[in-house]
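Listed next as structure tokens is one chain, alone, in the form predicted on its own.
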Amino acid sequence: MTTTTDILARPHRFEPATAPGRPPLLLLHGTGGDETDLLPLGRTLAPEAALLSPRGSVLENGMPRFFRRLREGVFDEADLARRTDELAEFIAAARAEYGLAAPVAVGFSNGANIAAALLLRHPGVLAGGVLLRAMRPFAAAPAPARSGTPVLLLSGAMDPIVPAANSEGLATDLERVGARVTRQVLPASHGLTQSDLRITAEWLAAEAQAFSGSSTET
């Protein structure tokens, strides 16, 4: 039987909030990152918020990822579903351990993909999501649901990894499960830009009231 102690043994970093009323951020790194990778980004976006940053539990050529892929752009969906369920369990355990409200996920690339999978597979686990250079995690369209979760999806017009049609399909999938999606295509490649940071910070501030309304969901 898996215990809370077992779940929280997953490598992660937690930094408590320094002011009340700020939604915590769940930071989800890209391929080759770890639990420290997005902490500076989290501090920049929400300086007073609690930060929760887990490490991906899959290795690809020694690089941490959140789930397996068969090749670039082709995911092992069975492993993705299992790892998404594990991450949902981790979030629940961390919320209980650290006294957190429902977090807002901020994911980049592979981390954005599993954040999208969480939004699709476990509506209500996240108070919101920032998906930076995300792809559709599942080929099959999800079953309709009602979540109302705000999601920011930022794509790069010159991204060689994420085709525009794929990003558009993800927005459609999220809307099918009831998410309120804001999608912008930036004049960028796969890497992040100052525009990503500015737009994300502005969006987090604008959606603060919506996040607080989700803080009691489990």
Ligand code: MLT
Second form
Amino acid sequence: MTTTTDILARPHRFEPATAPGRPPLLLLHGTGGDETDLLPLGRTLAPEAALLSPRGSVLENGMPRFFRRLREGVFDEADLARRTDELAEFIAAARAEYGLAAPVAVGFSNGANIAAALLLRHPGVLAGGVLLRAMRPFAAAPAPARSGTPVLLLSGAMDPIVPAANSEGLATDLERVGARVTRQVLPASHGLTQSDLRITAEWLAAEAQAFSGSSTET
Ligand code: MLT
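Starting from the form predicted on its own above, please write out the structure of the form predicted together with the ligand.
Up next: the whole complex, starting with the chain shown before.
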């Protein structure tokens, strides 16, 4: 049987909040990153919030990722489903251990893809999601549901990894599970820009009320 201690043995960083009432951020790095990568971004976006940052548990040529892929943009969906369920378990264990409200995920690239998978497979686990350069994680359309979770999806018009039709499809999938999606296509490639940071910070501030009122599963 997997215990909470086993689940929390997963490499991660936790930084407590310095003021009450801020939703915690769940930071999910890109391929080749680790649990330290997005801490500065999280601190910039939400200076007083708790930050929870797990490391992806798959290695591809020594580079951490959150799930296996068969090749660029083609995912091992069975592994993705399993890793998504493990991440949902990690979030529940970390919430209990650190006394956290439901987090808002901020994911980049591979981290955004597993955040999208979480929103689709476990619609109640996140209070919200910021998906930076995300793709559709599962080929099949999800079963309709009504989560109401706010999601910001920022895509790059010149992104060589994520075709526009794919991120549009992701927005449709998320809406199918009841997410309230704000999608913007920026004049950018796969990398993040100052516009990503500004739009994300503005969106987090605008949705603050929605996060504090969210009643999500643990
Ligand atoms: C993925 O594999 O999740 C996407 O292709 C993004 C990447 O990590 O390159």
